[in-house]
Structures are given as C-alpha cells and as structure tokens.
Amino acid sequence: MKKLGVIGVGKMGLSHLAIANQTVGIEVAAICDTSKPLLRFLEKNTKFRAFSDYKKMIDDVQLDGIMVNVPNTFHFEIAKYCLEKGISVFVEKPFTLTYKESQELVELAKAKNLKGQVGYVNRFNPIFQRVKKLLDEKVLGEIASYSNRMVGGVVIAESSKGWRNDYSKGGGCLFDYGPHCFDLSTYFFGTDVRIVSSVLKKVFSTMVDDIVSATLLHDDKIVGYNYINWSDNSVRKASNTIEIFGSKGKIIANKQELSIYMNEADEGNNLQKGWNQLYITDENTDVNYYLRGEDFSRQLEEFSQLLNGTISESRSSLYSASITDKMLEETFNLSGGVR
C-alpha cells in the first residue's frame, strides 16, 4: 500500500481526494491546503494528517506519491520541490505554465528515477480511448485530417478581474481550455507536432483571449484543426468533440458517444458499410468508485498502478504533457502574443 499526499484540496482537490481515498494500492496519509477552516474540518472528521506548508508534510510523513491541485502558477515550483524529495507526483493539468519548466522536471524525474503523471482525463474516457485503439489498429486506413473542438460557457460577459484574466496565472482561454484539446490531439496523433498558424481573439476578457484557432501537423502529414472558445453561452457543459478523416471512412466522437463511417463494411471489428453509432454505455464503464465520471476514477487508478510498479508509465506521461505545454507556447508565440 502506498502512501499519498495530496496537496490542494479545494474545488477539484475535494474531488481527487474523495477518489484517491477509495482507489486500490493507494492509501491517503496526508493533506494540505491553505484554509486552515477546512483542514480542522477534515482533521476532525477524516483520519488525514492536516498541514498548512506543504514542505512540513512532507518532512512528517513518509510518502510515495503526492496530488498536485493547486493553482497552475505553483505547479513548477510544487513539483519540483517532490521530486528533488524523491516522491512522485500527480500533477493536475497544465503541467505548468512553460515548456522550459515542464522540460526540466521531465528530466529530474527521469534522473531521480522517479513516477509522474498528468491530469488530462481525455485519455482515460472509454470512447476516447475506443477511438485510440481504432486508429492504432488503422481502421479508418490513413488519416489525412482531423477537426478538434472544445467549446464552454466560462467567460460570458466582460471580464476584467480574477485569475482567468491574467496569463501569469495561467488564465486564457488557450491556457485553461486549450491543454485538454491539444492533449487530446497528441494521444491520437503523436507528439511529432508543430503549429502551423494560429489565432488568438479577445471577445469578454481584457487581458487575455477567448477563442483560440490553430492549425497542427503531426508527423508532416496528418492536419489537424484544433477550435477552442470558452465564451459560448449556448454550452450548457464544456464539451470535446473530434472528427477524424481517413482512407477508409470517417470518426465524429465525443465523451458520450461516437460515430463511425465506413467507405467500405470491416467484419473484423464488426462495422459496416456506411455509419455505424456506438455509446459510452456500450464500453466497460466499471469503477472501484464514481464521482464526477469514470475517467477520473480511472486516471487515480492508474497513479496507483504506476505508484505500484504494475505499470512502468502512465498513458498521461509527463513527457506527453510537456509537448502539450511546448503546443501551447508556440501557438501562442506564433498569433503576436505577449506574456
């Protein structure tokens, strides 16, 4: 069994802490957050050792692994600070805010021989992951081009004020919503990518964008265009959809559902000509413990394995969260942005 730390335990660290506590191999030791209300909330009620300095928890307790859910600004320096103790980490996405940072502790935690992932629950969603096995077996033959659409309802009016404002701390449309599109096109295509064009456009915000347009080439054949705008009041949820073109036929999916057109029928994998429709109730859904979705079940899951030495890298590796941060500069480099 081994011993986690979480640091972070607000809105999404709740969460990641509520899962880890249930997940297999892995068992909560400690946490720590800045309001110190909630930690005599949960010191009281819970078996977790409480800290309000992260470096005092890890002087404390002897730990395997540590959650990293702050803010994206602390990420670099929180990180870096578990590796150089010899802990591995869980880092909540972005990995952080340059690629420079996140290429720096790809290297320490390969020299410390250490464990690292990222959260980027796309890869852990079972038609994403239906999706990716579909394209690795070449289903759809060669694939030519791709649409990759990630649109929300966060910043609907003017917006002047707060985090989500300001590019230091990670805001941005293209630094919030953008890495889990760019992650996701990276896990089907390979982190053989460069930025061909890109666009950066204010609509509520003052600061920084809104909606994000980009043109990426895998490999030097696949074109992929990549949509994001976290100003579409129309969306209820925020919500990822992809359209992938080959030889062979076409895939639309999202979280939910996904659809599959075959130029010709594919006996093999029980497809035939012309669409086929395929839901998330039809995939293998089953998790130790639910809460917000399968996928984020299945990410903790899969820490602990890593944690555990059952596998040797995660599907949401710090490497493949570095090239998303390098995806994330260049575009950014290449619409005339300023930092």
The other form holds:
Amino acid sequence: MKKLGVIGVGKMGLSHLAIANQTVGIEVAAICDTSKPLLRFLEKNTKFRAFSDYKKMIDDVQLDGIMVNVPNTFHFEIAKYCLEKGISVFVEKPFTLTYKESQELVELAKAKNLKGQVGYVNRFNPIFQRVKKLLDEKVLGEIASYSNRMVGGVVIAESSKGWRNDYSKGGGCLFDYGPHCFDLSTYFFGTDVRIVSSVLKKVFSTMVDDIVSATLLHDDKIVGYNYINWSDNSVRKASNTIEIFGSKGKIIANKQELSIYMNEADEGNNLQKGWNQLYITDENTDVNYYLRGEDFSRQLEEFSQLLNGTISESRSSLYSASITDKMLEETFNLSGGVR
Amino acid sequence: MDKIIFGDNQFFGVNHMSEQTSIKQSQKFKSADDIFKTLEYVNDIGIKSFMFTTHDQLEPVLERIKNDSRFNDFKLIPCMPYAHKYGNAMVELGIFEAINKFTPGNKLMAGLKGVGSLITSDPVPIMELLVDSEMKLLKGMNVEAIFLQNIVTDLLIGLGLTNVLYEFSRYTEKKYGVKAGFFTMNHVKLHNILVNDLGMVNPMICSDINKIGFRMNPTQKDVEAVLDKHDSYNIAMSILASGAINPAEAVKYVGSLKGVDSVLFGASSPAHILQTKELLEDAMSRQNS
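Having seen the form predicted on its own, could you now give me the structure of the form predicted together with the partner chain?
Okay, now the whole complex, with that chain kicking things off.
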C-alpha cells in the first residue's frame, strides 16, 4: 500500500481526492490546501491529516506519491520540491507553464529515479484507447493527415476580468483548453512533432485568445490541424473530435463514439468495407470506483500501478506532457500575438 | 413505489452514447410546453411516477402539473441537487452568498445557520438547508421520495463521509415524511455502506442495470450478486444503455433479475414511451409470478 499526499483539494482536487481514496494500492495519508474552512471541514469529517503548508506535510508524513492539483502557475515549484524530496508526482495538466521548466522536471525525475504522471485524462478514455490501438496496428495504413477539434463554452460573453483573461495566470484558450487537444496529437501520432503555423484569435476576451488554429507536422510526414474554441455556446460540455485519414481508410472519433471507414474489409479486426460504428457501450468501462467517468478512475489506477512498480512508465508520462508544453509554446510564439 | 417510473434525461439532452442524439433531443424539448405535453401523454397512458433533477427549467412544468386535476394521482420524485446550479452560483457569488441565495425563508437566519455550520465544519445543517431550498419548488405537491444525485452520493462515498447519507435519509423522513433514495454509479459499494455499515432497512438505490453491464461497477457480476440478496429496494436505470440494447432484450434482462423492484426509463416519442411501458409491464408482472 503506497501512501499518497494530495495538494490542492478545491473543485477538481476534491474529486481526485475521493477517487484516490478509493483506488486500490493507494492510501491517502495527508491533504494540503490554502482554504482554511475547507481544511477544517475535511479534517473534522475525514480520516486524512490536513496541512496548510505542503512543505510541512512532506516533513511530517512519510509519502510515496503526491498529487499536485493547484493553480497552473504553482505546478513547477511544488512538483520540483516533491521530486527533490524523493517523492513521485502526479501533476494536473498542463505540466508546467514553460517547456524549459517541464524539461527540468523530466530530467530531475530521471536523475532521482522517480515516477511521474500528468493528468491528461483523455488518454484513459476507452474510445481514444481503441483509436490508439487501431493506429498502432496500422489498420488505417500509413497516416497522412488528421484534424483535431476541441470546442466548449467557457468564455461566452465579453469579459476582461479573471484569470482566464490573463496569460500570466495560465489563462487563454491555448493554455487552458489547448493542452488536452495538443496532448491527443502526441498520444496518437508521437512526440516527434513541430508546429508549422498558428493563429490565435480573440472573440470575447480582451487580453487572450479564444480560438486557436495550428498546423502540426509529425515525423516530417503526418500533417495535423488543431482547432480549439472555448467560446462556442452550442455545446453542452467540452468535446474533442478527431478525424484521421490514412491510406486504408478513415476514423472519426470522440469520447463516446468511433466511426471507421475502411477502403477494404479487415476481417482480423472485424471491420467491414465501408462504414463501421463503435460506441462507448461496446467497450469495457468497469472501474472499482466511479465518480466523474471511468477515465478519471483509470488514470489514478495507473498512478497506483506506477507507485507500486507494476508498470514502469505512465501512458501520460512527464516526457510526453513536456512535449505538449513545447507545442503550446511554439504555437504561441509562431502566432505573432492575438488577433 | 411504482414499478415503472418516467425519467427526465431526454428533456435535457443527456445521452451517454452520442453527442448527436443529445443535440437532437435538446432541439425537441425547447420549451416548458414541449415537456408538459410529454408528461401529459405519460400520465394519460398510466405511468404515474416522474423522477427528475431539480432543474430550473422544470419550474413552469411543475406549476402546470400542480394546477391540473388530471395529475392528482401523479407522483413526483425529485433528485437533488441540480449540481450545476450550485456550481455556477458558487463561482459567481462565492460560497456564503450562494448558500444565502438557495436558503428559503428568512434570508438572514438561514444564512446564519449555513455559515454557522461552515464554522463548526458540520455538513449536516448545510445539507438540510439545501434540501429545503430544492423542496420549495414542490411545495404542496405529491412527492413520493427524495433522491440524492449520484455525483453527491458517490463523492460522499469516496471521501468516507457516509454519515451524511444516513442524515439525509433521516431528514427527508422527519421533515417531509418520505423515504430517501440514492442514485449511484457504485451500486455494490453503496449497498454495503447503507445496509451493512449504516444498518438501513431496505434503502432505495437507483443505478445503471443493463444487459451489457454498462456502468455496472465494479462489474456486472458483482452488481447481480448484490441484487440477488434483495435487501435493498433497487431501481434500474439506463436499461437500454443509451440505445446500445434494443428495448425487448433490455426489458427481458431486467425482468429476469428478481432484485430489480422498479425501472426508471426515459424516451422522447410517444411511440417509444408506450412500447417500453408495455414491454416493462409484461416483464415485471412475469417477474412476480
């Protein structure tokens, strides 16, 4: 049983805490937050030891792993401190705010032989995992291109206030929504990637982008187009849709469903010529504990396996997350500013 | 509790399998009138229980039901809280103002009660205030039971705050004279907590129960084993697994489980509602014989 500390138990942190507390192989030993009423509440009503200073938590409690669920600007500082103290980390996405910092943490974890994972939860979605498997098995032949869309309704009215309208606080569609979308690009098509061109556009925000458009090139042969829009009020919740074109067919997928067009039948994979349809209900979605979807439960099951040594690397590793940060930075730099 | 209960997911574009289906559904039910007409039909064909999340959009619908004598024997089963309502309010107003906004009666007194419990870190008074706030919508109506949403039930399970489940149940009986029920995505864990840890007698549990085992956690087999004990009142939902199973097969599976006491289902068109109702009546009556 590995002992876990959770830093940041606000909205998303509280869900992570509940899930971690029900994950096999992990025991939540301590929590840390800056909100005094929340801490008092949890200290009184749960079995977790509560701290308002993470350094004190690390000094006082013997921990094998720490979840870092704090605002993005503090990811680097806190994750670095944990790694320096010899503790493996799970960091919410994005890994850090710069590629340089992310690289530093990747090197630090390697030098200290510690484990790390970043909260790219899409990698644990059963449909996206199915897509990954199909791509790895070359079911679509040689991949030529893809388009990767993420849309949602976060900033749907004129606003000049709040962290979302401030790059220095991790705001903007590129840095808030973007990580999930760009991470899917590396999950499916690999980390040998560069940004060829990008445009950042504002709709309602005044200081940051609301729409991101970027062209990516993987291995100098797969061209990708990422379109991200957080100002689309027509969608009920954030959704990712990816369309992948290869020499043997095409895939269109989101978190719930997968359409595959095959130029010829593939009997080994039970795919007929023409359109094939798969749904989330066709996949195994069993989890030991469910709160916000099986993806969230499974990403923590994986962190438990990492801590317990049953796997050596997460499918959402510090390295792949650092490449996502690299792409975000390139997208920002190539854009020439918000239009 | 009736064996057949009509649900509300279709009114708010909730479909777990397809975003396109969600879009189509939300186009179909644009106004309170559209929703009311469907409930009129449901009532006409003899489905007398409606289970719903306490959405603001339902307020005018409930008002019409209240003032329509044809609905005198129509039973309402609210599920609370409608989490987005609180989420948005907390972000916009802050936690104290949000509690004030949703507490009924004397604003100052209610506010103090809530703030006091925050200071003493006791979740129970806050829970009671929020239940009262949600129940305002249903004053003077025929409420049969009060259910807790799965996001809340399961969060409380996850954090180990299970005494709140017990207190919720106690409160609905004391204040409103009706039983509490619990939605969950963790049927086996919840059953163990309610029956074995908290010693509740025949608690009501509503969870996904379907032929393909979709969202039956931790596994379909484990859920079936607990259903087989039949020491809880079990309501099956998502019996069609958002359309992955055809209605006849779906109903046959649910009817084969002796531990399933009621079925919660939703559908958009009158034809689908009638078809599912007739299939269910047939299967559930055979289950008894």
